[in-house]
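Next up: just one chain, as structure tokens, the form predicted alone.
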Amino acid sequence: MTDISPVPLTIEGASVLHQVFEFDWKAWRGSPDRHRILEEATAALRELEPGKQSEGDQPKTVQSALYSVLGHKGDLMLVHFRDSVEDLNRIELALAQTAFHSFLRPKFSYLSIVELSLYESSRKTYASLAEQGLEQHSPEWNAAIEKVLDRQREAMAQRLFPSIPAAKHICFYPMDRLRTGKQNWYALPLDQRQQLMHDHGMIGRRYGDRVRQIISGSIGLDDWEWGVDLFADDPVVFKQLIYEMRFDEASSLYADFSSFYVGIRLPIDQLEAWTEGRIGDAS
């Protein structure tokens, strides 16, 4: 049906902020008040780390996590998952009040919102509404779409508001879908994009026992269209998964990638050891 909307339905959840900092090692070594500064910093970070209390005997969800970044792109990365962008801004402001923050130099940040694209059900929903004679974007059509989205939000609440996995390593990268010349993702028919995303997703599912993936949308929020977080105990799986996906048509023809940021989980109580040049086992 040519009158089917080309836009896949999406549902959104947690607001996400990645903060990458360079650490001023020279200033830190020259500071006479390191112990007090660390006490204040670790207290502030511990307060941010746990989020909402889960039901029963389950532990609190982790909504902020600290990582030691490998390479020249930074030294520390903070990842925050919250209910709103206002909550993210409160975190930024709270951390800026600590003395430890004066030793941090911003290198990179990324704002996004956890997103699930409903490619599999979008066309069925659009076709069903067309068969009912509902005009696209009419009040009746909008109300019907919202009912569908409400059901999906309820069914996928845990995926929309996830806890940050306890894995030892993180790999984060922003990405776009190409829209140049004949390689324009947004000019493809919905059915074709649905099939490409299905095939793309099947690759990720084969790695589901080794890596946790969280996709967040950033169109209109930051410089790229999506952010991808991968969490795994073995960083080699990042290479294996992304390499295999490069051969997938959705990536090989229509994907453009930004920089990759890889970090090792740094428990808050190991921050002092980190400032001394030591990093322990994050398991």
Contents of the next structure:
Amino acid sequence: MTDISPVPLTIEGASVLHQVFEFDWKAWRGSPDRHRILEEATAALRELEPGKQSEGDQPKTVQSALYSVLGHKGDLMLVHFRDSVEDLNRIELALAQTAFHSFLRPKFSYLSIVELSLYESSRKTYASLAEQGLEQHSPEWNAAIEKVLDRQREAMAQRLFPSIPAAKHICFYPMDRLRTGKQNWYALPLDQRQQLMHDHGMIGRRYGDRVRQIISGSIGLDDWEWGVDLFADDPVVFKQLIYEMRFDEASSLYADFSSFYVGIRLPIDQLEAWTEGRIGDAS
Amino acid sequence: MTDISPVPLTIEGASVLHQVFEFDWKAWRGSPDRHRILEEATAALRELEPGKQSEGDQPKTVQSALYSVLGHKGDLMLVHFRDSVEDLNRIELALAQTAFHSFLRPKFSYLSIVELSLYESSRKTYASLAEQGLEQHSPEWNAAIEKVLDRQREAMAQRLFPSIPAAKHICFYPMDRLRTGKQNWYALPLDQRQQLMHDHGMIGRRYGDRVRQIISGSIGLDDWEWGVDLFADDPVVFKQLIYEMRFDEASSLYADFSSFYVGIRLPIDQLEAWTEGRIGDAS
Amino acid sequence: MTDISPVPLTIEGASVLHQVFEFDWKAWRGSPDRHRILEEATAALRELEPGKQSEGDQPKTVQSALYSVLGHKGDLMLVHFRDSVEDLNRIELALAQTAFHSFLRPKFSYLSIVELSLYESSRKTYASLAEQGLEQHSPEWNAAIEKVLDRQREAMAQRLFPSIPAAKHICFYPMDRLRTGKQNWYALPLDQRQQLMHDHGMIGRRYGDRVRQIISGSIGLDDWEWGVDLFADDPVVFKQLIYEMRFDEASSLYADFSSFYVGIRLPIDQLEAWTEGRIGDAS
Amino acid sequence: MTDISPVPLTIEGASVLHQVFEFDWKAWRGSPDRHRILEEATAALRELEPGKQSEGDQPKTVQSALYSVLGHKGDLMLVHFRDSVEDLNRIELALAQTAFHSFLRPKFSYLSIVELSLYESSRKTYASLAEQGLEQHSPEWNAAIEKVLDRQREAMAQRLFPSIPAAKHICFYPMDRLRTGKQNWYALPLDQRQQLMHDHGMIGRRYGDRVRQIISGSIGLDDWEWGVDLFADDPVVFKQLIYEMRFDEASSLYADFSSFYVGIRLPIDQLEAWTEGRIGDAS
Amino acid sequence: MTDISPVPLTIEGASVLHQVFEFDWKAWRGSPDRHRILEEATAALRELEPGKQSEGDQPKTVQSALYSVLGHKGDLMLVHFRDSVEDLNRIELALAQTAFHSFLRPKFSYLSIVELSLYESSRKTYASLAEQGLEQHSPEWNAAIEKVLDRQREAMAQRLFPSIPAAKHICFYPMDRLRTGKQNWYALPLDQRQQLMHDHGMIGRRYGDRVRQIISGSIGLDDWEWGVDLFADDPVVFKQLIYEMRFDEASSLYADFSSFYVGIRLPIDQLEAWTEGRIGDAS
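Having seen the form predicted alone, could you now give me the structure of the form predicted in complex with a further copy of the same chain?
In what comes next, the whole complex appears, and the chain from above leads the way.
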């Protein structure tokens, strides 16, 4: 056993819930109360916006956004960022109180927590603490690590508790790192993973002006290890970025992908227009 | 790191949505308003035809086609080519406004964007820019690449924004390139992939007079990496072409296939006849 | 590149559709019109029998058969052999016109085309044409191949457009040839595949008096590469034959199996008895 | 090709059908006719007991048993042993005639035939016939084999047409033998498989007083190769036996498992008590 | 064959059932009898609490807890610890008697038995018995083993029949040990597995003050080999602990994970508040 932990230092931020619903168009078309139901729903969804949710401490993050989803995987996607998993459950229960909820059939959801993996900092910190002769997980080592994490949490607060980008399109997908035969991410030394993540990040950086990315971790929370949200005005960029990344070793050798959900931002106030078949008219 | 990017130059065209529906025959047989519902549906589906959709700029591509699908995977398939993902979502919402939609249960869909991979051009361009000493992703390199892409986009405009072939049968299937152990497409050098795609294309060329092919990319858009549409008057050709290709290294070693959807072209005006059990009577 | 194609010469015959339905017993028990519905259904199903279907050219094959399926995968299976995919779609639409169809829930289907792989003939023909110095896919080569195929199509007409055997039991299953690592059927030389198929066929021959087999190809038509229909009076033979074949290299190394559907032949005239719980009384 | 067949001699007995149903508790609670429906169902299920079924030859095996299933995979499981697949289908159709059937939703089923693999006998017989110079599958060889099988069928009649053990709990699971890379059961020589099955059997023997096992083969009949039924008064023994076996090479290297179904024996006469929430009161 | 068994000594305790239900919010909102239904349900769920269940011997464990589940996998999860599988089935049937059950749709369940794997004790015991010249599975060997197990069962009684921790959050997931190629847990020598489990346990110990863990075995009982329940006040700890463990060889090489279910403890008395959208108000 070396003095270098294989586990990258990681800091966590907002709790995240993605909810994908199929809309029961048939029941909706037959419903006599559409306008009243939409008024109640729109009010409830507006309640999810900043500053309304928590009555205790001022929450760091109250961010929800609605998207019109492409294809049969669903019709509407809600993305929520909150301070806690419990707050996310409260949103689910609040939504379930509305009449609009009767027209929503849950098709998919994803629970995760915004995270930043501090690969470069991990490598340096572990090396430095090893040089100082501190034993891993000793009280001194723990204290030193905690100090690094605290400093990073403060420096990265805006990325840990992000605002939802205003971009017109979203692309969400869960993913794993492979653990099969020689393609075992978790058996690689930290140094190598740091290098792979660095190269991977360099591709993302070249797309930085066209796409915003939020990574959330879901090990122990949902069925894949990470959730990735991409936000862009032009959805072709999703394809270009992820295609280019697929040739990167971090992806070509070590990534396993689940389903991809693509949606178009739907301001709450345009929900009624959406039910009538209109989208993006104001843009 | 070499100066040769592994990523083939790729140009994009029309946004594509495949929609597969099961038809609720039981409810249909019990519906008193069949004729009126069909009139409304036929009118709405005709609206999807060229020149009606967009009110802003003249769209490059407004192409939709309807197919009668074989087997339990669905009864009807709609294939749409449009200028944007947003336009595709508008089609979904427009269809959801019709009474006919109550008889359609979504079974499958696929979102993709027509693409052409310029393998030969990539190889030459990357080599030439490397010879000129241009660093990858430098402003000069980017400008040179963009120039190549623009020239190709113009030259290939008809293939990027294609008309839907009038052939009697369609075969649609999504597919991946493998990334397992030694069968890792994304870990092959560009030269080798170029050669494999060239050999692969030679098979297709021999079938050129009997089958038309449209490739669309879906990395970052849907659950597989590519969608393939084949159009042919004789469906036996689908089997012969894909069987022959399966022995090709690009397929035998590196292709992973999903479901196959086979359908028979159904002109909008024959939708009523279709509901009454008649198909292809005019052919 | 050698002058020997890896693709075996293959001839095609009848188009085939398997339809597996769950029967809605609950709705059926509650239906007041059972007798009338059965009369209409029985008449429609009899229409599927020889000589009634096509009004144009005399079809080579109009063969349909009904089976009572074991287990929860379905209750009824219809197997149709026709001249074209379009004719198969017409059957689906015709069935959908009956009231009986309201009690059928589609659970599975399979689209394929009867095929014979001419491995021995391929090996000899390719070798002979190579000796003659004909280049693959040259006009002369193509003409010579087409001549072989035509001769075989004529000689094999009865196997390409088969009658459905009268045997009491059916066993249907789709299957693939593997393409994983060293178990890659499509990467084997034609000679080796010819030998494996020969050994495989020798097992089948020993069961020839107890079981009839029809192979149909479904690459490009459905989700597996082949469909296999076995017909036997004693269903134990299905188990014995397929178990013995599993030790054969063609199966042990290169076969991947999907679901198995086992049914008991149900003459159309016994459909009413079947709904009342009686089967095989006359046998 | 050696004179030793890789296929173990195998003898077959009763045809077996497992049926797993979800019980529609909601509809049941709302049904006014519960008592009458239960009377009819109990009578029908009693009909499945010995001596009532066949009117022709006296059947060797008429054994059915009912189980209350744990968890969401189902509520009730029926296990039937009969002389033929056709008799099993008759049971399905008979059950479908009852009003009780309206409350049963099929969740799973499994079709198989009781079998005994005569590994030790195979090895000896094949060796002895080879010594005698008999060619495999020659008429003399076939006759000699048939004689061995007949002798074994007679000796093993009770195990081939077993009574359902009275034990309080059942554990049913389908399984395959692997055929992947080096873990290919079907590519092992018969001798080695015989040794592995012998070691495997030795573990079972140590549990012989606490658990009864019935193996049925389902190659060519259902989606896995074998079905395993274990019967025990104490369900902890299922876990202990199968855990111990998992370290055995026959399992650790060559077994692939599907779902496990665990149930508690429910005498027909206690079906009404079961619907009222009581189970095992008499035990 | 060595005298060292590969099977770790294992002791079993309480039988466990996890039940995950979707709540039919639409039907609930439309139900006129909500208050009465909740009164009955709350009473029935309270019956599941200690001391009410069994009328025979005093049960060692009667522990049930209710959780509000995150996401579309379900809305409510019930976790039951009992003395027997039969008692667990009684709970299912008791719940099915309530009107509240009509609003619950089973989505998932898991049957298992609390277990402790005595790796260190196994190694020592097996070595000592081998030194004494006792043959494995001989009566003397069995007696000696049984003595060790009895002693451990007594010492570990509280962990075998645990109380459900009062922590605010639960994380439940089933898992397997891999048996593929070189990553075959069951083919490792006992010594190596003991070392891997020891290292694995050391990580858990560091989280001991923040998370409680209960391991139950499900080989032969359900579709995965083990069920893991984690209990913590802060759900971020689930992610941190399991992420850190994933780098451990026991997980990185040998673990295969299924779905993860995360919930928030819901005291029975707050069920009505939950249906009205309130959760955790008292905390």
